[in-house]
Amino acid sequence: MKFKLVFLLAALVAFGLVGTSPTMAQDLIKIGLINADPNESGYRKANVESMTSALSKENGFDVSVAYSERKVENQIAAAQQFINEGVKYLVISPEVSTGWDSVAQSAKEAGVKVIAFDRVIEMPDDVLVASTVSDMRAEGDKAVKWLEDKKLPVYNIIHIQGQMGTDAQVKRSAALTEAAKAKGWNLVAQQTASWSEEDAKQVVQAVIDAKKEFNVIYAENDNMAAGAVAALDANGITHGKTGEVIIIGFDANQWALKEVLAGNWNLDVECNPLHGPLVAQIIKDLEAGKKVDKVRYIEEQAFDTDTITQAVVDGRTYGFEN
C-alpha cells in the first residue's frame, strides 16, 4: 500500500497536479533587470552578457529584462511595471542618475529593494540597498593625469562627450573640464556624440572643416574614439604614438586595446562591464541576511601605448568587435 501511494504521488507531480515541496524545487528570486541599450557600445554588449549569465535560472534567479532604447522614461516605466508584477529586487543601470523619485517611492511602498550597477542612481538609502559601479571620476582623472604628464608645449583638445547626464559623461567631462580651466588647456570643441561612432566622426570633421588647430582628442568611449580616428584618416591626419594627434578613449574593449598596442591610439582607460557576478553575490548575501557594502567600485586600469603588452590584449575577455 505504501508503494502505491508513493507511485501515485510521483505521477501527480509529473503531470503537474500537485506542487513540489521546497526541498524538491528551489524558489527563484524574482528580479526586474533594467539596462541601457545593448547596441550602445561594445562595453554595453559585454555588460548585458555578464548580467544575463550571472542572473540566470541556474543560479537561482527569475529575471524580467527591459532595455532603455536610450530613453530614461522607458526605464522608469519598466521599473513601475516590474514593481507592479511583484519583483523582489530592481537591478538598474540608469540612463541618467536623477529623476527616479517616483520609482523610489513605489519601490518603498511595495518593499522592493533597488541595486544600481554600472552607473550611480540617486535614491534614498532605505530603497537603494547597494551599488556596484565604476568610479567614473577616477577614470577621467587617470586620463587627465596621463595627459598632463606628457608635458605638451600646447594643449588644443577636442572633447567628445558621451550621452549628456549619464554618470560616465558627467564625471569624465568634469575631470577634463576642471583640468583645462586650472591648467590653461584649450578646448577647441566640446560636444556630445551620445556614444555614437558616426556622430563623433562628424564632430571631428566639423573641427577640421573649421580649420581649428588641435593635437588631442579626448573621447568618452571607445566607439567615439574610433569615429574620431576615422575622420582623421579621411583627412590624412596622423595619430597615435608617432602621429600628430593624441587619441584617448574609454572602456578598454579588446578591439580598442589592439589599437593602443598597434600605436594607433595613445591611451584607453578601462571601464569594467563585468558587474554580473558582483550583483548576483550582493543579492545572495542580502537573502542570507548578511551586511553588504553600500557602494562597491569595480577594479579598473588604464593602458597606454608605451606599456601595453600582447598578453594584456589576449587576456581581455570581452569587446572583440567594434
Given for the second form:
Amino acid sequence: MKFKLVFLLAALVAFGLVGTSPTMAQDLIKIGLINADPNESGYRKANVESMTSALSKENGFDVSVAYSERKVENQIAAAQQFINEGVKYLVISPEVSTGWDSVAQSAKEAGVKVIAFDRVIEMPDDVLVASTVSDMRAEGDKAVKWLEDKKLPVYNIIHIQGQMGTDAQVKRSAALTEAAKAKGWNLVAQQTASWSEEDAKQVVQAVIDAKKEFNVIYAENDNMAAGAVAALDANGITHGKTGEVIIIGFDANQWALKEVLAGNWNLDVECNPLHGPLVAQIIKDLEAGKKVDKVRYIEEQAFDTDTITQAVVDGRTYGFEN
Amino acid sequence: MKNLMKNPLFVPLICLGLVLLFNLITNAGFFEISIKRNNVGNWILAGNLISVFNNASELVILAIGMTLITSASGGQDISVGACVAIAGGVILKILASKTGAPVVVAVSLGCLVAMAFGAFNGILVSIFNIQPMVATLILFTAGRPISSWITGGLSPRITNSVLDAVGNVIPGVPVPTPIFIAAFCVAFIFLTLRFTNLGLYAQAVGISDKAARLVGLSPRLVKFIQFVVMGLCVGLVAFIKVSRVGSIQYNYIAKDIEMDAILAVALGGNSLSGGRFSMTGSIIGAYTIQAITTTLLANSVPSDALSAYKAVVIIILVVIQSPVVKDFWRKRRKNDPAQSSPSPSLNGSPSAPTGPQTAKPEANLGADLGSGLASSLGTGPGASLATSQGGA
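Output the form predicted in complex with the partner chain next; the form predicted on its own has already been displayed.
To see the whole picture, the full complex is given below, headed by that same chain.
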C-alpha cells in the first residue's frame, strides 16, 4: 500500500514535471533529458540552453525534458516516467551521483541507455554508456602550467579554496598543492572561502594584516578572485597585467573575462557548460554503431591577458554582468 | 570586585577578553593598525582589529534584532540569512536595472521588502502562535530561491561611487564605513530602549504572555513589531553586503549568519527562552564571534579544520557561561572568607542603617519561594538571613 502510494506520488511528480511531450515522429530518436535546476546558476542556465538547442527536433531528436527543482527524487521519478514512455536514451545531470540503482535496473530491463553530462553518476557500465564531464584536474593543471611558464623569481601564493569536498575544489586544489610541493612554491595561505566573494575578501585581508609577502592569488572560482581583488584594492596593492600580484580565476564567466581583457586579472580558466553538442555527437555515434569512449572530457580553454580578445568576451553565453 | 562579577556583562566581556588575550600571547602583531592608501587613492586604516570591527558590522546589526525576537517570543529567527539574500537581490536588481534609480531608493525598497518578509514571520508567530523556529523555517528554505527568482539567477556587478563609499571608505574618512553603520544602529537601539518601552514590553511578553495581557499589553503586537524591526536590520545588512563587493551570490551571501546571530545572543549571557535580555551582551557576543573568525584566519588554520576549531572555542566560551560553572564560582566565593567577610557589616549587621531595608526583600522572597531556593538565589549573609526568617 505504502509502496503504491509512493509510486503514485512519483508518477504524479514526474507527470507534473514532464508536461506535454511532443507527438511521436517516426525517424526521431526518443530521448529523456533530465537536468538540474536552471535557476541554480548562470552556468546551469547556459548548460540548459545548450542541451535543449543541441538535442532539438531539427537535429533529429524527440526530447522530453525534466528539471530537478533541486531534488534528486524528482529526477529519479522523471527517469522512471521516461523509461515507461519508451525513450531510447536517458540523458542525465544528477543532483546527487548515488541512489540511482532502481533507475539503472529499470533502464536495463527496458534496454534504455544512459548518458551522464556535467556531473558523474554511479551506474553499472552496461547501462551507463558514456559520461561527458569537465576535467577539473586538467583545469587546475592548465593554471599551474601557465604559472610555471611565468618563471617568477619567487612564488608566494595565496590559495583560496572552494567549498571543501566538492569535485571542483578537490581537483583544482590538488593541482596546485602537488605542483607547489614539487616545485618548492610557497603557499602563504591556503584557506577556504566556500565559493564566496566576501569570505575571499576576508581571507586576503587577513594575509595582508599579517604582513605576509605574496605575489600570486589562485582563487578556485571567479567570484572568489573578485573578492580577493576587492581586498587588494582596499589596501592599495596593484594587481593584474602590470601589477604586483598575479590573479588567477576559474570558470570564465563573461564578467570575469572582461576583467582579464581589462588587464585587472591575469588568467581565467574555462569551465565549459556547453555539453549539448558533445552529447548529441555521442548519440549519433551510438546510433551509427560506433564505439564511444566511456568518459569524454569537454573541451576547455584558458584565457590570459595575451590571448583574450573582445570577440571571446562577446562570444560568452553565460556569466553576464547585467 | 563582587559587584563587577555580579554584573551580567562580566562573563561576555571575559569571553571577548580571552580571545584577545590569546592573540596578545601568540601574535602581538594582531593589534597593529596601519594607515595606507587604497587603489582609488583614499586613506584607509588596516589591521586585524579594524578587520574584526569592520566584518562584525553585519552580525552586530542582526544580533540586535535577534535579541529582541528572542526576548519577546522565546524563540529565534532562522530565516535572516535567506532574507538578507532576498533584500540583497532586490537592491541589486534595482541598481542593475537601466532605470538609473539612486542608491537611496534601492536601499529603501530593499528594507521595505525585508520588513514585509519580517512581518510575514511575525504574523505566523504572533497570530498563528507557531514556534518561531518553525515559522521562520519556511523562509529559511524558500528565501534563497526567491532571491534567485528576483535576480533571474544572475549576479550582476555594480560599480557605483555611493556603494564604494558604503562598502569601503568615505573619501577623507579612513575608518571603514560599515563600522559607522553598525555604531549608528547600536546607538539608535540604545536610545530606543532608553526612551521608549520597546525593550520593557518585549521582556514583559517574553516572561509571561498572560501577565503582559493583564497589564494591558498586546503580546501579539509586541511580538509582531520585533519581527518587523528584524526586517529593517536585515535590509541594512543586505545593503552592507551588496556594497562590500558590488554584487551578491544569492546562494552564498550571509550563509549561516543566523546561527552566528543566535550564538551572539547566547554569548551575551541571554536566555534563549526569552524574557530579560542584555543588548550590550549580545553586541559584545557578536564582536567576540568575529574576533574568533579573524583570529583563526590570522593563524592560517587549515580549511578542513576551520569549523572544528571554531566549535572548540565556542564550546569553551559557552561552558564558561553555563549555570553549573557560574554556580561553582559562586560557591567558591561564598566559602572564601576574604570575599565574604566585609559583606555582613554592610548587609547583615543590625547596626548598619541600610541593613534592614536591604535584607527585607530577600527575606520576603525566602518566605515566598521556600528557604532552599532563596539560599541559592541570595548570596552570602543575605541568604542565610532569608533562610532563618523564612523558616520561622
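If you're wondering where the values come from, they're calculated on a predicted model, not measured in any experiment. Positions refer to the first chain, counted from 1.
One rigid block turns against another between the two forms, and the hinge that joins them sits at C271, chosen from C271, L55, A179, Q161.
Hinge angle between the two forms, smaller rigid part versus larger, from C-alpha superposition: 31 degrees.
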